[in-house]
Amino acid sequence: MSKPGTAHVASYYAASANPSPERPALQGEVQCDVCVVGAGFTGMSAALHLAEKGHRVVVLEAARIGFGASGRNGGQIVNSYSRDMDVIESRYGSETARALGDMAFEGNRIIRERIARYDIACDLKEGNLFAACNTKQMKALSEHKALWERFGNDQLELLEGQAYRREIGSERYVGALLDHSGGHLHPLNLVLGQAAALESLGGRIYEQTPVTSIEHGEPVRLHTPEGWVVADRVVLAGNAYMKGLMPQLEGKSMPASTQVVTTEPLDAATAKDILPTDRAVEDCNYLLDYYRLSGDRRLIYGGGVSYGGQDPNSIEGVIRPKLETTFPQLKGVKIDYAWSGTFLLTLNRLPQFGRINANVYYAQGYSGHGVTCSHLAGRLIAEVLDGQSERFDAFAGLPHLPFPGGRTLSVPLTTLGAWYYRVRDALGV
């Protein structure tokens, strides 16, 4: 039995998982090729890739697998980074943009290889919208569309005006931008076929097993209560949950928290309604709502950020104000499930992936962006692990400040900056 606060979060993800065995708990002494600290997106990613190169690969997780936001977040496959190309190309420079823009499409197609190759049941669906909510985010999603076609995808369709209509069944915006290389899942159900899928190659998976000191050296030796593993090379991979492992980098990402509501099964005539082609969306806001059906015709709404990771008093009445507002055809409507999820922040919004020393590399920060990223980070780090070092040396030579502040005032500082992104959402300027 998982130990109390090291269990999936009560979520509708966690109601309606895939069955899977809990792991026991590593004791005693293993030793292999590379050890990978957390089983979410990034580290089953990335020990998955290892274990195809034929790598001998543990993974140890703290609580169970999927157990942060890999297991919890809105499910939403979106493309490219939480900052985009033209930001990149204007504070980077054309050859990081051009770098980081061949990769910017590539999670999602890891995501279906993974889903294909390993008969992984996660409810996939096609296709994600960018919902403008006035004529400034439109003229934006313009030069989006230009801007993604310029680094390859060819699969974007602009809904102006009431175009939009035909997928959104709501009146809250102006237009939308359509990516029919986007799409939707069960997050926590992928995680977890992954899992499946790297012990069906012989990889090992021990939870409730936090790496309590890790010894640098060659070989690495990671601590944990009840044993210890012996590795070539180290992984870390536990993005929000990493407190201690690698103090260096903790001034240099905050972590932060969003809320997600799950209603009750809808009729197949209202869910028709609100999402008519069965897409995910987000709308353009800075501080964004998103939401999409389940695989039983639950809407899944998400939206609102907490910054330090502390939770509402109340995650519906946060939530049921936006959806209601979004679709007021839905007002009063049963919500089953009610949780929230950590993920890390960066203050440039680009994740962090780099080196500790020779033998010991991470990757964390998607800032809100991870469903995709994450997926990428597993395969450049089995590159990078097998001597091909360009792709993953094209996001670890990005530089990461710390947050202004500190550790005492980044939070408030953070949100005061916030709250003014939001004053321009609500103004449309």
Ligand SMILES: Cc1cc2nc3c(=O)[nH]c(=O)nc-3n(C[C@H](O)[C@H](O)[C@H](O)COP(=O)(O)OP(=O)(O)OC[C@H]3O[C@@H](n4cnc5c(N)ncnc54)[C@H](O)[C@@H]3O)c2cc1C
Second form
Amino acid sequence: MSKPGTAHVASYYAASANPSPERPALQGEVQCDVCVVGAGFTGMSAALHLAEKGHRVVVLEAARIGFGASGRNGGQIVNSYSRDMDVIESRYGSETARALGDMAFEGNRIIRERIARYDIACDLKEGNLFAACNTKQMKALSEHKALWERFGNDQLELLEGQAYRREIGSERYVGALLDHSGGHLHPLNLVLGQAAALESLGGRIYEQTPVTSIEHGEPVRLHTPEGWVVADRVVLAGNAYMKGLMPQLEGKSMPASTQVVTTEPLDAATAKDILPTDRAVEDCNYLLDYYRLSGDRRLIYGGGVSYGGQDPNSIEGVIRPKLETTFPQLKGVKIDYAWSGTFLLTLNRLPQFGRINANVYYAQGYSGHGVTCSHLAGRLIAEVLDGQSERFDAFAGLPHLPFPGGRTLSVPLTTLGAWYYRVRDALGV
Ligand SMILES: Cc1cc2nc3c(=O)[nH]c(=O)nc-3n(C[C@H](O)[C@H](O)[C@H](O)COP(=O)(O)OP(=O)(O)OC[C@H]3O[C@@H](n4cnc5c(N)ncnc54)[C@H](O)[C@@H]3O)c2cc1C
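Switching conditions: you have the form predicted alone, so give me the form predicted together with the named molecule.
So here's everything in the complex, that chain up top.
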């Protein structure tokens, strides 16, 4: 029986999750080499990489495995980061851009390695598209292609003019960029599969076990409602759902929520009409729409952002008009599931990696594109805990910028900013 507020959100993913036992809550004292806080992609990737290297790992999860963004996202395997390398290069120099560029496609590879090695059933499908709503976005996609090719992605195909129609049955776009190396999957099943893999290597997971405070020192003590963990090292991977454990960073990021709906299963002809090649799509707007077909041919459609993490009154009311604008042929389609999830935004849209002390590490703030980067983060945390800090430090050296006015004032300011971008998206400028 889940404690109130700790069950998975009532999503399509929860309804179609692979069987996974409920893990016990922590009681009494447990000792380990590394304690990971948060069982999302970041925490589970770190834990699994560490267990593979022989560390004794304990994961503490406030709710259920995949309760946060990792178990409720769009499931799109999008390469690279939420800011591209040209911006990273111009702001932070060519050395940083080269280091991050060399890792831009690694998170994607890690996911595929995990799925193959541990035989994780999560409806993996190939290819994702970036769809341009206007000619300015199309020009940016062509530049984007050249940039990613410079960093080694030779799987890109620019679909100019109406060529995109072989991929997307919508008149909304002027072209698209297809990344054959991207893809999409059932994210909750991916994280549940990694949890089982961790346990097969001796790792322990406690659910419904929120860390309420941390006593820093050597070792570190992590307090939970009915017990505590004594750990040599700690990984904080609570992202947007974590409060109070890293107060020094809270003014430097902002939770933002985005909404997703899932239709009833579509008949084969309708599915083929809207997404003939079964790839994932996101448009190029600042406030973007993203969609794909599930393993059982439902349309999973996301969009909308509300800052501060509050949910709108009617998720279907927000998403249905977007869905029907993209696919008028689906007017009136039955929506079976609607939910919301929270991700963590940073001001420069680059992830925040770092150390609080010599033995407490964190990674967070993927700013909307975290499926691949969270998996990379886990590997880099495992590397740094094993004494190889170079790749972790390439990220840790990026500045963590404060939001103007801290978290409270930044919500209205960012909402104002979002309104500005909504107008720009609408005008195509
Ligand atoms: C609706 C939605 C759609 C998205 N779509 C995509 C997409 O299609 N592609 C993409 O690349 N990215 C997408 N993202 C972003 C992506 O899902 C996230 O960047 C990524 O999942 C973050 O993983 P995480 O493990 O860092 O955080 P989370 O998955 O949020 O996990 C954090 C976990 O920590 C736990 N926790 C927090 N505090 C404590 C505590 N004190 N003690 C113990 N446990 C704690 C939480 O309960 C939670 O389970 C989307 C996000 C959302 C919300």
